[in-house]
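In structure tokens, the next block holds one chain alone, the form predicted on its own.
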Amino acid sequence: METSNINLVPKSLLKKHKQRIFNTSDKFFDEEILIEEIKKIVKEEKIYLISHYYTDPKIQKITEELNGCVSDSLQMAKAGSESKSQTIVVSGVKFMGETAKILSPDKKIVMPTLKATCSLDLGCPANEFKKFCEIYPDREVVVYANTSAKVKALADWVVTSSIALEVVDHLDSEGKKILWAPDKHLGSYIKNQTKADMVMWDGACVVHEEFKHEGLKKLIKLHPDAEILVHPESPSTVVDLADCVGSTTQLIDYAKKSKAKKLIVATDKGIFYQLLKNNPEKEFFEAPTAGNGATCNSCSMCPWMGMNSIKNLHDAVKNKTNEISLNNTIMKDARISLNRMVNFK
């Protein structure tokens, strides 16, 4: 391997921080130094940090220490629009940065990486979705937040998992038929709960679709006193075993209030930072993502969320790299459906 361009760390520093040194792009970085510089720049330049519950615990911790927002997609969207800062750094996946830009078009929105996407977003291309909508012109188009700005621009409503059930129930009460996209598992859960007339796009989350019914039943046998927390993007056979079905925020809130000392959790493992921090006296177990004949693609961790790192967060804060840029017409159209989401009560 070529080594001539490597910036060597002084031996004294290497000895002091040897547990925190890691290699990225053929250069050595001290993580603690990067974290301190992130904090310094954010304070001096009045940058606002927003991070999702599924990002690296270190990123969540930094965001909290700097009075930023660590939350689910709905609160991330609201926080960005309510912030007085003119520069916002969004740690998560690309649609979250796009949402922040749509709701705050005059602010500079940057991300640690623009390569972090989402299987639901990838599985719902705007041009194909538009053709799907044209088949059902009489239906209210409701799309999950995990979609591109172009798809949101085609929708009547954008929802997150924390309000999706309530929004569909509201629309159903008005006699409206629903076209839902893109997550079929969340859509099926909502349809079963509300009995609304829904047609659904065939999409799924690469993380939540891997939770296994039989594996979860076996884990429950090992911990019969545990309560089961499941995100509704999971298959219905897993949802059926849950004591609580909800968004990341709803699962976190439930865990705080639960009297159970053991909880099994079926969602991205990034949530465990918040669960353990808020409930140090409780035990949390990851729901199984493997079983007979199963192939684990994500192992309960979103590979795109994992692309957010201390190194590229530092780059975003220092150099304002990876700025979100969107077509004005798309932003204008998408803002209508997104405003319905953030203003829904």
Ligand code: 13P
Contents of the next structure:
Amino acid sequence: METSNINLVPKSLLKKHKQRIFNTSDKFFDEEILIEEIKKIVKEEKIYLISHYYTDPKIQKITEELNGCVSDSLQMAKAGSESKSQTIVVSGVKFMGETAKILSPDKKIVMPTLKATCSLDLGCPANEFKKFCEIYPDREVVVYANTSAKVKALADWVVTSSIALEVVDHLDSEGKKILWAPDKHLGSYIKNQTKADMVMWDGACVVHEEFKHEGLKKLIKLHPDAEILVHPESPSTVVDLADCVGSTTQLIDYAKKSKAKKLIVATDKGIFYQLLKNNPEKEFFEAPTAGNGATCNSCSMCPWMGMNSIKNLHDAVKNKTNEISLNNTIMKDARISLNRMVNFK
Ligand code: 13P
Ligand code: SF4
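Swap state to the form predicted in complex with this ligand from the form predicted on its own:
Then the entire complex follows, led off by the chain already shown.
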């Protein structure tokens, strides 16, 4: 049965999120003025912008125009420490800013908002995760980057969807047994592909969990020549229909190289900005979130990614609001598992 984990999203946030989807004309300020000021300050103060593919296309565009980094979460993690800038503004969700801080503790890392979390992070509290790890002391603890710094500090490895398969395959080849957290769908995908011995935490992404097998099959019938791109946080019934399963960067790269003229995409809508920009001659379709058991509360848009706006990006750039600050011991421990990820390949 296809289920949803949407109850992890606070009701007040869902209400605002729906307003974001359906009421885009509601502007109380002149965005163009803010955008020009962001560009001026970033250049003058040599600030480095890092933004995720799910953020507002306007944020992605500004980041590109200022030679910042727009990418998936692995590249975002690497970009922060590789940059020479002392001030970095990370647009995305909180774990992305925390990762940048852990890998560059001497830099000032600010975010448009610190309220942008992630259902995977919310669904895996460090104290409960610690107890789970204690049940399996003989297992290598591999956690997804979409977790708190405290959870990363408990892990042996951090991975993102772009290298999770290779890391688990590598550990499996060394005869290691895995404890995986928190995304059960990504975990199942890796387990199926590698046949590694894995026990799993029961977490899910509220956005990807809503993609529906039956709806996708109907869309494929309408466009039998289309290729299917799926982020591995989606349920296995959706992953099974994919031509390409991968991180946001991997999906974008696949779309560029694909000979198909039509592509159906199961991930957050924010990615369409890059897909359309890079492939003006191709047609892209959103994978359906409606069908039996559908709530369409997220409607392929991460409510937390959507909390990043031009207004709060301007505030972060101008006033350095929302600086990331973490406990030194937690950072020290989390850096070990994160460094394994960034140095893996
Ligand atoms: P990527 O690493 O593929 O960008 O994924 C991050 C994420 O949060 C997906 O929901
Ligand atoms: Fe987390 Fe899902 Fe949002 Fe990605 S899309 S940040 S996994 S809630």
